[in-house]
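Okay, so here's just one chain, in structure tokens, the form predicted on its own.
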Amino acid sequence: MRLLCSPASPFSSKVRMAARHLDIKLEEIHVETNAGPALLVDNNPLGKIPTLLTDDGEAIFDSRAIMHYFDRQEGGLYPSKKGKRTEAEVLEALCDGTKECLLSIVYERRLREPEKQHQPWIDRQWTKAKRALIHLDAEPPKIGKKLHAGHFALAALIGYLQLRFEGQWEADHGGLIEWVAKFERHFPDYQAMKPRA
């Protein structure tokens, strides 16, 4: 199987530390979305990474659907009681939508002119973002004998801050700290598979 991806991108982070967790192969194919490649938006008329392109012809997208792919494939990637599974599915879903807030203000400082960048915007997907990380660090996610796709969402999450928004977010969210790091002890790839530019 071929994944488009990028390494900077923590959703292609998410679902390659996934593959690598389940011991699925996968050749990954480094695309740049701005340039629009015809081998990315012949596949995912969105034209957003990552997208899984199967053996069989199939082309799978977004990072969400691609997981629960592997889990249809492997197994192991959500919990099989409901009640645990549901937890893991929302904590995937918060990490994620995090995710979208802060590539919304790299993109928002990346692509247009200072004197044209709208701060209010900025500002208001960094309070979302925030939140979301006040939530996360009174309640980290228990990790048990058993990694699930929230643990990887989160952990790509907390990457792309590193990789992004490092100085910004690190003193107020010491639990989130101790959490990856003790992630990195169950996942020693960590460090390789996390978001870097």
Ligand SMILES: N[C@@H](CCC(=O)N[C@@H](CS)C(=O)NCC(=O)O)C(=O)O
The other form holds:
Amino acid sequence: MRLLCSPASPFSSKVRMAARHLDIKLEEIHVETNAGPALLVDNNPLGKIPTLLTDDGEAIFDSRAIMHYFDRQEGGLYPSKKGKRTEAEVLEALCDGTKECLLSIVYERRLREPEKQHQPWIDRQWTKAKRALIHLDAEPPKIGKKLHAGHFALAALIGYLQLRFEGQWEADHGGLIEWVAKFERHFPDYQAMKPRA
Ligand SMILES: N[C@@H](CCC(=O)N[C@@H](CS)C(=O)NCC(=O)O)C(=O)O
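Same protein, different condition: the form predicted on its own was shown, now please give the form predicted together with the ligand.
Every chain and every other molecule in the complex is listed next, the one we just looked at coming first.
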């Protein structure tokens, strides 16, 4: 299977870590989304990564659809007990939503000329992200015997914060720094697979 992705993409990182965890082999193809290469837009009209191309010729996106696909292939990415499953899914949704806010900020700064950047929009996205971090830090998710999709989503989010928001969140969120250190003990490939430039 091929995964259209990029090393800095937090959504790609989540999916890559989950595949490694389940021992699913992926050929990673790095794509530049701004350039809109044919391989990406012909397979995903939204032109977003990650996009999974299966050996059967299916294109699967977005990252949560890919996670569910992996879970159907190998099992073990979502808890089987209903309540625990819902918890994992909500955690994944919260972490992915936070990534969306952070990406909006990064794109606003990167893609618009400085005089066109809309600071109230940036502030609004940062407020949402901060609220989410406070919520996550208040009760960091437990890591039991098994890692699940929510854990990979949070680890990818923290990696993205480390990459693009260095110095802007750590002081208030020691609990998340402790959490990710614990995650890394369960998933030793974290440093190699977290979002990086
Ligand atoms: N909901 C999507 C979000 C994916 C996403 O926004 N990916 C970013 C890179 S991390 C992207 O492709 N951005 C390019 C664009 O929006 O055109 C998912 O979960 O996969």
